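Given next, in C-alpha cells, is a single chain: the form predicted alone.
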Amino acid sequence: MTAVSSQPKIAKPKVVDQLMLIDGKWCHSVSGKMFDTVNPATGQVICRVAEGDKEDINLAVAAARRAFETGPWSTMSAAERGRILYRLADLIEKNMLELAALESLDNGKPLADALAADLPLVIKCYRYYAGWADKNHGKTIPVEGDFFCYTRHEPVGVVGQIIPWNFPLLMQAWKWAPALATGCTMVLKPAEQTPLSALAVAKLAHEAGIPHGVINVVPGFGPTAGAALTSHMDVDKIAFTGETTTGQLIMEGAARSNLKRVTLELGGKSPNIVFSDADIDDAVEGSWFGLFFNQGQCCCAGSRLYVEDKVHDQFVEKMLAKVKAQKMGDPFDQGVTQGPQVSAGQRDRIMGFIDSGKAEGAHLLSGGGRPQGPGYFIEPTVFTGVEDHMRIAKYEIFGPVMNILKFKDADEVIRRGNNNFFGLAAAVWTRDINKALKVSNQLRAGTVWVNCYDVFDAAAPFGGFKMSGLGRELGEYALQNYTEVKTVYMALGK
C-alpha cells in the first residue's frame, strides 16, 4: 500500500437513504428499522440505512440457496464467470472517484489514500480472481487397481461474509472475488459503521451481469444480523475479518449450528524490528507508514516498534520530525495525511490506551490528545520507554499510537517479538541478508516484510498465526476457502 499527499478535487457525495439487497431487489428490512451512518470527520449523519435482523438474514440465505441450487451462477461455465468478474473490475475502475469519495465520507480515511491505495488493490483483486475462474481444477490420480480416479474442486455453497469498517471496499473484494470465481453465492453483512460502499459495489455487480440472488447485502449489527448469519443452518461457510473476540464467537456459533467452514482474519500486534545496520531514513519512513496509515486502523500495523539501542535516539529524533509534520484534518482537504477515527467509540477506546500508557510509565513524546472541534480525531501519538508488559505493548490499539521499545540483539528481539498471542505480521529492517533471513524465518507471523511495510498483492496470501486467525486470503490459497474437494473413482473394464 502507498499513500499520496495530493489528490483531485472531489466534492463530498450527497447520499440518499439506503436499502438492503436481497434476491436482486432493493428492499426495506422486515422490521422497517433503519440506522444512521455517520461522517466521522463531523459527527453528522450522512444518511439512514435499512437495518437487517434475523428475518432479513433468513430471506437473504434462502435467496442465495436458490441461486446456488438452480443456477445459473454455479452452473455456468467458469470462463463466463471470469468474464463477468472482469466486467465488475472495469465498472469499479470507471466509478473509482465516486467510490473513493463514498469510502472517505463514511470511513474518514484521507481521500488520497482511498484513491492511491484502496481502489487500485480492489480492482486488481477482482481481475486476479477473474483469471482464476477457469483454472481452479482438480487432478487425475494414478491409484492402484483398474480405476480411473480424479478430483473436482466444487463451490462450497452458500457463504456468509462479515467485513470490518477499516477497509470496507478492499475487504469486500477479498471476500467476494474468490467466492464468485469458484461459483459460490453469498450473503454479506458490512460493518454497521461503513455500509455505503458495499451497497454501491453491489449495484455495479448487477450491472456487470451477476445474476439475482448470487450476492445479497444485509447491513445490520453483529449481535443480530451477524449472529444470525453465523449460526444459520443453511450457510455452508462463514468468512470474517475483524476483532479476535468476535472471531471466537463466530467459531462458537458455527460449531453449535451446522459445523460450517470458518475462515478468520483477526487482530494483530505486529513487531516491527529496526536493527542498527538498517537504512535509518528508510526505516523511519516505512515505520511511520506502517503505524499511522489509515489512522492506525490496520490489523497488521507495526504497533510494537523495536529499535536497536545503538540507534534508538537517532531513530526517535527522525521519527518525531516525521510525526509532527503530519497534517490532520478533513479527509477531502488537500494534503491531509490523517483523518478521524471511524467512530466516537473507537476514539474513546484509543484514548483509554493512551491514558494507560502514561499511567504505566511510558514516556509521551508527542500527541496524546484530542484536538478541539467536531469529529473523532486523535493527535498522532508517540511513546518511548515502552516495556513489553504494558497494555499499550500487549494489546491491539487500532489507532495512531506508536510505541517504541529498545532491544540489544537478534535473539532477544525474536523472543520478545514472538511473546504475544497475535501473529499476523512483522517487519525487519537490516542490510544484513543473513540476519534478515534468520529473523524473518523465526518470527511467528503470517507475513514478514523485509526493508518495507504494508506491501500487498492479490497473488500473495495474507493471514495470521496463533490468535490472528484461521486460513489465508488472497492468492491461490484463498480458493481453498470456497471450494470442496470431491474424489471420484470410476471402475474400468468391468
Second form
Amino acid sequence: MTAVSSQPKIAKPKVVDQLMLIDGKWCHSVSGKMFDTVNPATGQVICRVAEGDKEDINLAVAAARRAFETGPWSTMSAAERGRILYRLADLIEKNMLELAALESLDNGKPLADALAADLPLVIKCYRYYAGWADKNHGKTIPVEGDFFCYTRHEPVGVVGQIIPWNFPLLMQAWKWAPALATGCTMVLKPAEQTPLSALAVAKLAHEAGIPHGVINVVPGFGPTAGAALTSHMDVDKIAFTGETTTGQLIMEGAARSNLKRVTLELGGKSPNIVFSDADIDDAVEGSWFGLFFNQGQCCCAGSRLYVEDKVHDQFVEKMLAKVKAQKMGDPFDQGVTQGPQVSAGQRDRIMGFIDSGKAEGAHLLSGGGRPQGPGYFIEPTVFTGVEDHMRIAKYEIFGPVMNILKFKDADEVIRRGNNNFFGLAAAVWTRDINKALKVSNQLRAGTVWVNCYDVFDAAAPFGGFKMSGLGRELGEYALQNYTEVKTVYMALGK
Ligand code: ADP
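Return one more block: the form predicted in complex with adenosine-5'-diphosphate (ADP), after the form predicted alone shown previously.
Full assembly next; the chain just shown is listed first.
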C-alpha cells in the first residue's frame, strides 16, 4: 500500500439516514430501531442507520437461501458471473471519489490514503476474482476399477460475513469478491462504527446486475446481529475479520450451532526487524509506514520494531524526524497524514496502553498525548527502551504507538519475534540475502515482507499463523473458503 499527500478537493458528503438491504429491498429493521454513525474527526453524528437484530438476520438469511436455491446467481454460467463482477469493479472505479469520501467521513482515514490505497485495492480485488469465476474447476481422477471419477467445486451456499471498521470497503471486497465469484449468496454485517460504504457498494452491486437476495446487508451490533448470524442454523459458512477474542466467540457460535465453516482473520503483534546492514533510510520509511499507516489501525501493523543495537541510535533519530513531520488533522484537509482514531472507545483504549508503557518503564520519546479540541485524535507516539515483557510489546494496541526494542543477533531476534501468541505478519530489513532467507523462513507468520512493508495484492494470500486466524484470504487460496469439493463416481459400461 502506498499513500499520497495530495488529493483532489472533495466536499464532505451529506448523507441521509440509511436503511438495510434484504432481498433487494431497502427496509427498516423489524424493531424500527436506528443507531448513529459518527464522524470521528468531529464526534458529530453523520446520519442514522437501521439497526438489525436477530429477526432481521433471519429475514436476510432466508432471502439468501432462496436466492441460492432458486438461482439465477448460483445456476448461471460462471463466465456470466465474472462479467457481472467486472461491471461492479467498473462501477466502483467510476464512483471512486464519492466512495473514498464516504469512507474517510465514517472512518476518519485521510482522504488521500483512501484514494491511493483502499480504493485501488478494492477495485483490483473485484477484477481479480471476476477472472477466477470460470477458472475454479475440479479434476478428473484415475481411480481403480471401471469408474469415471471427477470433482466439482461447488459454492458452499449461504455465507455470513462480519467485517471490522479499519478498512470497511477493502474488507467487504475481500469477503464479497471470492464469495460472488464462486456462486455463493451472502449476508454481510458491517462494523457498527462504519456501516456507510458497505451500503453504498450494495447499491452499485444491484446496478451491476447482481440479482436480488444474493447480497444482503444488515448493519447492527456484534452481540446482537453479529451473534445471530454466527449461530444461525441455515448459514453454511461464516467469514470474520476482527479481534481475536471475538474470533473465539465466532468459532464457538459456529461449533455450537451447525458446525458452519469458519475463516478468521484476527489480530497481530508483528515483529519488524531492522538489521544494521539494511538501508537505514528505507527501513525508517517502511517502518514508519508499517506502523502509522491508517492511524496504526492495521491488524498487520509492525508494532514490535526490533532494531539491531549497532544502528539503534541512528535509526531512532531518523524515525523521530519522520514522526515529527506527521501532520494530524481533518481527513479531508490537504497534506494530512494522520486522522482521528475511529471512536472514543478506541482512543481511550490506546491511551490506556500509553499509560501502561510509561508505568512499566518504557521511555516516551515523542507524543503520548491527546490534542485539545473535538475528534478522537492521539499524537503519533514513539517509545524506546521497550522490553518484551511490557504490555505495549505483548498486546495489540491498534493505534499510532511505535515500540522500539533493541537486539544483538539473528537467532536472538527470531526467538523473541516468535515469542508471541500472534503470527499474522513480520518484516525484515537487511542487504544480506542469506539473513533475509533465514529470518523469513524461521518467523512464524502468515506474511513476511523483506525490505518492504504492507505490500498487498489481491493475487497473494493473507492470513495468520497461531491466534492470528484460520484460513487465508485473497489469491487462489481464498476460493477454497467459499467452495465445497464434491466427488462423483460414475460406473462405466453399465
Ligand atoms: P473491535 O473491538 O475492534 O470493534 P470486534 O472484533 O469487536 O473489533 O469487531 C469486528 C466485527 O465483529 C464488528 O462488525 C463487530 O460488530 C463484530 N462483533 C463484535 N462482537 C461480536 C459477537 N459477539 N458476535 C459476532 N460479531 C461480533
